[in-house]
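First, one chain by itself in structure tokens, the form predicted on its own.
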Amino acid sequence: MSDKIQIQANGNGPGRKLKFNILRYNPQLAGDKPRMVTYEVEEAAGMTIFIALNEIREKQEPSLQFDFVCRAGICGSCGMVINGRPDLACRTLTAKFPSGEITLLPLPAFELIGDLSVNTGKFMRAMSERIGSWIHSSDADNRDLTILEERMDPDLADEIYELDRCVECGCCISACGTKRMRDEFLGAVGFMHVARFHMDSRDHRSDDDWYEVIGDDDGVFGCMTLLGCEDNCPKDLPHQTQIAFLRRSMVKVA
């Protein structure tokens, strides 16, 4: 028997019924409650919980919300708790649930829009202001706009761009512990950004000026080291390592 067959026979291929719990609620709408609605959609051949929810609001729930906009896995606009976990909705296929039934609730730590539509944005741009998400230089002032870029070696230009592949979805701060005990706790996005600010040639800043945005409890010090952040990264980013670094960077200062 071939593997599609196969996977047709157990009842885990394009054709069954999917059964998808969603949390409805509009905070927004006088009198709403939070709410678990079923609805059932038949599976395709590659569908992922963002083609399935687009099915959903076009044929059944028109008022359903939830946010996309690249379907590439590189806005972060669709993150959503999925069976329990945090993750991007246009990244993640149906068939990946054998069970066929798939629970889908807002990101926690964020500002709820309406059902499955939460405000990361107002959140990135205080974590952005917070750490001063810009190239910090001595001659910043220096308008000549005939002045070439500093060079930059390629080998660390890697480095910065492996870290620069966030895409704030926020998967990383709904799976925080610490964040969700403390909400001044910069998170594991903020500490992204930090290294790779850190990791930066052009940016002048020491970390005696870092220590002043990170070296707390509300920063660095305040991170259990529970992994949630790396356990959930749709990117795979190496959390941990760079929260290390950067408190170990943090001590030699202190």
The other form holds:
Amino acid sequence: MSDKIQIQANGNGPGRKLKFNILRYNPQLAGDKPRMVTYEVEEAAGMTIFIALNEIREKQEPSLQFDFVCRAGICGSCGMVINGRPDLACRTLTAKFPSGEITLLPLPAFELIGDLSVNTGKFMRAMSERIGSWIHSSDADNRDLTILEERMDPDLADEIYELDRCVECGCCISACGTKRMRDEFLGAVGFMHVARFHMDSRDHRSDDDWYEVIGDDDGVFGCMTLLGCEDNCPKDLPHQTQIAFLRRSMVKVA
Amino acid sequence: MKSLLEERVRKSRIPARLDLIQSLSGLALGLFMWVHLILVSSILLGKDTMLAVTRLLEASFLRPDVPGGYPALVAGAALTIFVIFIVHAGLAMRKFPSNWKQFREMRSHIKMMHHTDTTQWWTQAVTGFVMFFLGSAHLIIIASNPDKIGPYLSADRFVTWGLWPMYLILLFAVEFHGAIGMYRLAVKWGVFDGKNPQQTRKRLKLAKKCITVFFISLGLASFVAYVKIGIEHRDHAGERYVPTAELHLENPSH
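With the form predicted on its own in hand, show me what the form predicted together with its partner chain looks like.
Full complex below, order starting with the chain above.
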């Protein structure tokens, strides 16, 4: 019953044939070459790209590689290029594409594991180490664990939480022209983490310290403000304002 | 005393300054070009108006005895703009793709994304490259012929000197590059962000579109006016325009 209502609501009747053009390539297989393969799937009510991919893997192509964990836009595993734009497969409804033709590519700028699966984990770990993505406190070494942590202003906690919603899916990196051209560029996910720790009252790093992290052309001054990050972040994080803020802060200490 | 190895090596502050100078020089050039086109378009109000504007800029009011004032002021202004132009070009050049791989990555990224802000970056790079040559040529012509500006002399440059294609290309290059650049400056530094940066960005985009249409229309109308005068004046190329008010003094028979 509820299915019927949903079908009418999204305007696409059941049984629409969806055409998935998927990049297939397994770098582990000797002699394998990248190629586009088309799969047909019957659309179901409320179908997401993630559901369709599972159906393809179950019924048509067991070797198809793609990543997912939570299927709810929280784990950030299923990022891929969907009809030209990086997005999460689990949060993209097939109904969004009236033509019924959907092209899927692995996220560029990451190491390819195979087909649609890329190694964002390796990248994110390197990024976290590069910017020191944890609280840097001057009294961290001799903290008395029997004393309660200092209270944080709830408004500040909310502001930090807003930036902390990042799921490290990698869409901002693949949507960034600067990153595509220049491998060493930090990218929006890195700036978002910097902005988050910059805001945190428990982190004692000064702007001069932050300058050491992002004060060059691989950092905030390399950003060309193409805003692919801002326009393609599945979590709608405020990349534009945070990068602008970091840029202003870094120029002030220069 | 600390040894050199122990002493903390600070990151250079130069990249911050270069980033700021690139933006400020762009801002100066952008504002100048808008004013410049408005002054040039005075031809639409008639030859006398254009001549009055020219004489005003030559500070002829300080020298009422001779028509023409101080053309050296024009040469000085052209050279000043040339210096800012070279600085801006030198800094902006750093962002260009510097090899085939970067070029290919950026092209394929633009093709994949269909994302306005990314595509318009390419427009800026191409128009910027065009201006390296045509902008320099125009500035050198003006700086070395500062006394040859006027309704007839300028129109002769379009037709008799045959430079109309250069001016037409420059018009489009300048107006696209400038309007996109001004928009990007605003979002890059977050100057007008306010409480709702996304709304602001939409408004800035709309403003950019209107400004582009306005200045290209104004520029094309002025272009047509100069070409028309140039064709009519072809047989007397090189002669100066005599303002209507001074006609009876020059030639009483008129």
